[in-house]
Amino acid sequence: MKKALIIGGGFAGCAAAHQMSQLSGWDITLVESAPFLGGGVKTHWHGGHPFTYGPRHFLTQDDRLFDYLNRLVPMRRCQEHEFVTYIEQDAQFYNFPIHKDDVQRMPECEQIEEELEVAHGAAAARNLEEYWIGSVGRTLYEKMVKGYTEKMWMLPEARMLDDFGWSPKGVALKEGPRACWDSAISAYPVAPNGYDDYFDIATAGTKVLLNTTITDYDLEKKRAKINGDWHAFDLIISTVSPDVLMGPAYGELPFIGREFLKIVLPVEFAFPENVYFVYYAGGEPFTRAVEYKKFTGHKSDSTFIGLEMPSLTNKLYPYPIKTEIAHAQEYFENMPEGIVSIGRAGSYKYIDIDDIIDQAMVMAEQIKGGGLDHPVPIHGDWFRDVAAEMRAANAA
């Protein structure tokens, strides 16, 4: 019987546990420092309302990943989901993605229309700023995107973001229906406790150690010190940042976090129909407000709003900056054999639940095929390349 250690019991750790449990011959241990599984995706309750720390709706363009999760945790689709952004200088709410019809309501509509006519496209964009100016012109960029981005990432210049394929919500300038997700599935669990049942299902065949911290590692020998004792493993699957796993050998990797303010209001709904998020692009200390009932389907005479404020006190979002991604790559290139690094923190990539499930599936396929003898650690871009190859092979 081979032994595997999973570090972290968030969504990535639980997804890894579920995929590993379906392979024969593995004894699996998962270590989580919190008193619960699920990390930021776990459902909490406030004033009788269910919520997660951040709106953890499930987004994917891959039916296979939706079907996997839907079989285990029945999902409710929310394709009508809309975003709006508040622009203080206009005292107006506009749709995001930026909607062409909203331009006519803007004070600078003539200037914006002229800039849209000459927008040269974003094929050669080197950073987020060039992408948006090339797509919609400078006025819309500065009104809708620049200030919000700098606030969200706590950066002096939005142009510092140069790995930005995730940025637009489908398109830069939208026409027609205002729903955000035309080409992707948007869904949320039906159960009041959200994804929590998945974490239990996924770890049913795993030894789970909650309230437990690994105090030391010997990665060359695939050993970890747990509760004062050294334990050896055949495989270590890490969902923590590689600089935490390996010690800051190549310097600390930067992350941005969030503070979360909980508000209950004495109305059944606060936002307009179909609006789930309200973004704030100005000088407000918060980046967005989320009305959780729109996702959860919770029934109540009151409503629950979560306000998110950028913070450096926790690590939630790796920076989409090429120099920092290259910085993380130093860790990956120097990881010993038998160490797998997955998840948003583990990959140092701004990925979501569907990507994390895909990573766990690809990892399991590689283990089944003996791929862990490969000298390159499995992480980040490697996953995307292998997953693409697997999907192409399955389609053929």
Ligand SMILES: Cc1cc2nc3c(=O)[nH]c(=O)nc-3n(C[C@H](O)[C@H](O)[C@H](O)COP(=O)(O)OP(=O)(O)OC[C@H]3O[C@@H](n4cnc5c(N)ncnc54)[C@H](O)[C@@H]3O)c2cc1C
Contents of the next structure:
Amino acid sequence: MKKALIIGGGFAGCAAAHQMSQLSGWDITLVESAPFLGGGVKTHWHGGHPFTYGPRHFLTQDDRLFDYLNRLVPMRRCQEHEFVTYIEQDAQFYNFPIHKDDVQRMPECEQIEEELEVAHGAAAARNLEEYWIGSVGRTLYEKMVKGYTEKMWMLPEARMLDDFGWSPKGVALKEGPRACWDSAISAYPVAPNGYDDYFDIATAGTKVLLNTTITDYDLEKKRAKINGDWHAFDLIISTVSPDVLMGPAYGELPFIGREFLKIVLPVEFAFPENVYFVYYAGGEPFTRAVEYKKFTGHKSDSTFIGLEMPSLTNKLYPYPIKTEIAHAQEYFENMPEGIVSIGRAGSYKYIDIDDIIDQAMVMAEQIKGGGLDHPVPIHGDWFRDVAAEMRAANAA
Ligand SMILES: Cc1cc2nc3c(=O)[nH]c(=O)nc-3n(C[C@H](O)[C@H](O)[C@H](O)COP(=O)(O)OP(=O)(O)OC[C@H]3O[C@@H](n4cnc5c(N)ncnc54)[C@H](O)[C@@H]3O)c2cc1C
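Let's compare: the form predicted alone is above, so bring in the form predicted together with the ligand.
Expanding to the full complex; the earlier chain stays at the top.
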């Protein structure tokens, strides 16, 4: 039997364990520093209400990924939900993605219409600010995006984000339906404990060590010191930030984190029927309020709201800044053979649950094909290219 070590038991570690367990001949150990699996997607309870840290609904354009998860933990579709943003200067809630119809309700309506007329597009944009101004004009950008972005990333200037090839919702200005994800699958597990059964199913064939943090690594020899003893592996799958795995040889990789505030309200529902969460783009100390019952289907006379406040106390969002991504790339390029780095921190990329399952699938395909004699930073464009090549080869 070959031996694999998985570092971290969040979604990425569990998805990796599941994929590895379906390849024959691997003895798998997963090490998780927390007392539970699932990372931020684990379901917790407050006043009888189930919740995760952040919305964590499953969003994907890829039926294959939805089918995989839905087979293991049945999912409830929630296609209809709309996001809204509170703009305190207007004392108004507007749709997000920005909706064309809302422009009529904005005090600067005429100015915005003029700017939309001449918006030249985002093709030549060099940073997030140019992307948005090119897409929707300066007034809408400053009202709806700039302040929110600076708060969310704790940055003095939103334009510091220059890996801007995405708009968070895939569209800058929407027309037609208000549901945010009308072109994607949006779903949440039916079970009251959310995704938790997935973490157990995925790791059923794996030796799981909770409350365990690896203190020393010898990556060249693929060895790790676990609970005081050195163990050697044939493969190490890391889901932690590469600067944690390798030591900060190429500089510390910055992340932004979140504090989480819990509030139970004495009403059955606080938000309108199709509103599951609200963004706050102004001076409020929080970025988002989520009404969990909308996702979980929990029945109660009260409702539970989670507020997310940007913070430096934990590492949850890698910065979409090219210089930082280049630092991460240095780690990936210098990773010894037989080390795979996946997951949000492990890829140093702002990816979601669906991308993470996809990464684990691609990784397992590579291992099956014997293609792990080269370091495999499953990261960014490289990952997308390999995934596309594999699908094309499989389809042929
Ligand atoms: C607030 C928030 C809201 C989100 N909402 C959504 C959403 O609605 N939909 C969606 O698809 N995605 C969402 N995401 C993204 C998605 O949930 C994450 O990308 C995904 O869960 C990350 O999984 P991971 O395993 O890479 O990381 P994590 O969940 O962070 O797991 C890493 C694990 O490694 C453990 N660990 C860390 N260091 C060590 C160590 N040295 N030794 C052992 N263990 C260690 C940690 O305890 C943790 O359990 C959200 C993310 C955040 C932060």
